[in-house]
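Only one chain is shown below, in structure tokens, and it's the form predicted on its own.
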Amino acid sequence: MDFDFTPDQQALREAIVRIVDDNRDLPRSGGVVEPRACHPATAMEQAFMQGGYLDLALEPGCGAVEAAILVYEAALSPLVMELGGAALVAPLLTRKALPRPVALARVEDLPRGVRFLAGARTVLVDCGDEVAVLDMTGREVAALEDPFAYPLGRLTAAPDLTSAQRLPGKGGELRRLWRIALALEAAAAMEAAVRFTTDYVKQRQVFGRPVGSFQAVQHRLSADAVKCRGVYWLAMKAAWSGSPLDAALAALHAQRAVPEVTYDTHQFNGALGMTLEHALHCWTFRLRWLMGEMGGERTHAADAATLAWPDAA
């Protein structure tokens, strides 16, 4: 079942949707989409900054649900913008706006690859029980060439966290908020891929009829749509409830849904779906990264079990 937003939340969502819709066109060269794995949402970012949306979670009467609306709706765009860390995790964890872009990382991720680390001004590092707030000024980051539709970077030297600000006892809260952001971004990417594919199969003709007229295609896309909405509402519930268990389950369900949704959408788009000129990769390439973030589904499943049954052997 769906749950209704308050009138204020609905008005907020409509305003965000208008900004996203006005700034979702992929850059083109000679009428053809530029063949790049990642397209930054520069104009959309400016619109959100000018409207004060990035500090939404700190506004009176607002909080995790309002920030979740922003993260989800923006992630439906084929253009990429860092919002999970800056608009949801950082303000709710520290109760202040940190210099952005904000990247989220585990200690072991820093020398290997982190989303938005290239260009980040702040990194929130999961150190177990505590969180390190790492100022990136003067730190060398190597940008990674990747097929994941996110700008990735890694520290060129071993991470030195001795000078970082510490937030004792905040590790669990960081993971809770990070999982909500992860689930929202995955839900949006899956939803956008399914919508894109649904429109495509209505137009693509085989054997003299649209691909989408075949019952097998309809059934699989319907099942994928159910997965997308399930992840979305689990993430929104986790944002509303503040429960670490809800957040772990949302991230777990998101990462488990990714393989089937990615497989179906690429199969129904055919060979065209494998090209960078076709917009499908803008979402499915992201999903390949999100599927393993924070250690993947096994980590979320193990944490969910511990949270659900803390006294079990």
Second form
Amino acid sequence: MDFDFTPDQQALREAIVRIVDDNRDLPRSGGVVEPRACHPATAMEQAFMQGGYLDLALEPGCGAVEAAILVYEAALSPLVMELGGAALVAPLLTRKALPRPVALARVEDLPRGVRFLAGARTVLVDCGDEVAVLDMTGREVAALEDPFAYPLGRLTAAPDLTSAQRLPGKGGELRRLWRIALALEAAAAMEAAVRFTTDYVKQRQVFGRPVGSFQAVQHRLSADAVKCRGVYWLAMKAAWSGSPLDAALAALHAQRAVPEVTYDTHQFNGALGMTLEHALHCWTFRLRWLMGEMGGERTHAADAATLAWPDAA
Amino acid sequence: MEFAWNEAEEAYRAELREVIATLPGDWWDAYAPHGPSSPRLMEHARTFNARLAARDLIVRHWPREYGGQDASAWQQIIISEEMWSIGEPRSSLYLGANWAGPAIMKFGTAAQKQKWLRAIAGGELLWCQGFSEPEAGTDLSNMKTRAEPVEGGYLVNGSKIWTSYAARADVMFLLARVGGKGKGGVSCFLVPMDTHGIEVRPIPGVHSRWDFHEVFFTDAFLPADALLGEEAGGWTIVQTIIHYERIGAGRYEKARRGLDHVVGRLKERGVWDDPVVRADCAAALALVEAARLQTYLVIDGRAKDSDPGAETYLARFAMIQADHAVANLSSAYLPDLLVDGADGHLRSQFNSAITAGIAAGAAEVQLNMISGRHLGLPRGA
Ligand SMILES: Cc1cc2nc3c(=O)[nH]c(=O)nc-3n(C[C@H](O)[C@H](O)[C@H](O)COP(=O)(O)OP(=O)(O)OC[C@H]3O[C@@H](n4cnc5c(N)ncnc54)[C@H](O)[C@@H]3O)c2cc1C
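Okay, that is the form predicted on its own; can I get the form predicted in complex with the partner chain now?
Time for the whole complex; same chain goes first.
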């Protein structure tokens, strides 16, 4: 066992953190933050592309853990960029780089709403046993607006998968990788929301003392911190192990943690947390979407139960 | 990053399992359910610990000079997992191996090391921990038990409470006050339980009839060499111990095996197909495995000799939640099997889980520590 990154992984992480931190300012006009639910991370995206980070998982000596580092660290930003599909799921599933952004969707969600579908060039569609690799050229997508902090979209026509490339028998693998990406993104968004809130309650005074000096506030944020770290470690282990059970547990734990973390962090930011100029929603309104992705916790729970305690043959 | 056991660790676990295989056939029914301080288990522990000692299995993680094999902290967590998960057949030997021994290594004199460490490694001693008092639980430094310096040693007066194992232990790791009030006056002593002036009274509990005790000291004389470390320097020792105590027992492993057992029972009852039941079990499993990884993070730090940080408290809180989640499944779906005698394995997990948020520091105290040390929040009013 060794919970530290290797020196190479550590160096990679530091480089990623620099890029994320250098490019995390919310766009402003006239001195105030632009009132938008979702802020795309354009500069961060460019930096990652220039540095060749998106194909990390395909480089010799690299794999799921390196991709996981990228997905997690980037998702700490209030700005949003598609990485789970392009940098983790697609390369590890297909062993090649697909045209990005790469959206991930269950087939039934295509006409309802899918994360990153607006602007996606590829969609990996979970069709049960098989995966459809959908080229989005020429397909009409309606972008969905507020409240979620992701660029969401839905297909305007009934999904036609006839022209899509098929990956038979890869459905389970897609779900495994998607769960890892989902758990990492949720872990990061929860961690960022807790850190942001912690900073806020340290300086906001009520009754002559910081909000964060009240034990009712401290205990809930502390319990939330335990959840964030729990999800993070489950997701990293799942990235490392390749086990479908580990991935299902990570996604399950992540989605179950979201309600309390989003509730607590919003509570402690008061009315300011309800505004679009305060960054909190950039994470919490990602989380509120992530909570239901892949069908929500019941799907991970059902798979985890079957994998952990298989019925006797 | 690496989440697998190495060969030496696997081999150690296999050896431990060979000794575990010698436990009586009615282990889960007659020994484990009433806890590691129950009379039958404690009595059996003496034979069991001798078997472990005969194969040098008890303190592999200690330095060779003290009877160990210089193995890493991972081996300590392996023995904790294997033992705690089946109801701790070593009984309170683990106190000595996990934290009393290391405290003696760090703060003891050469003579104290000679006297105590080999005996721990040899599995000869069952310990108890005399910290809490009626007015000093969470607020431990409020303790009143006094050790008056007298010719050749100390006279101890006062009382301890909630002391697990006390009625059958050989030795107590005692905190008593030599100096003034507060943390500054606390001192540590190593006290044979047959010392004249010590009286032990049991307090039956909901989790075990035999766990809690009150221990009274009436002019109990301790020789000068019973003092561990400096006079009035005990608080530093306590601080060191606490990290080892909080993350010492493999509670997540007991919860995991308990959960597997719950699922087996649910299958037998034909309710395993219910998606709600399956989802509840899966959610508990996620909590257990998250607690395991958070604990391993602490052990990783220990194995690398880094100073313990806030991870200890995060891990402990995660462990409390995992333990309760599994115990609650028993209550929710199999309450009739918790009845005495119905299913010793379930009862054993249930009994130890319900103490998890209080023993070794209240859950709320862990949260206080996380607030201060992990989040950096200002002290509460
Ligand atoms: C099964 C078991 C075995 C034990 N074995 C031993 C043993 O062998 N030796 C020994 O010395 N002790 C032992 N203890 C005692 C244990 O260490 C104490 O119970 C524990 O430290 C809490 O002290 P208390 O029970 O006096 O609770 P109190 O200090 O009275 O606290 C009661 C409750 O108040 C809350 N609380 C307290 N302080 C705070 C705070 N600052 N912020 C927020 N909430 C707070 C917590 O919820 C806490 O549980 C054992 C306890 C149990 C349950």
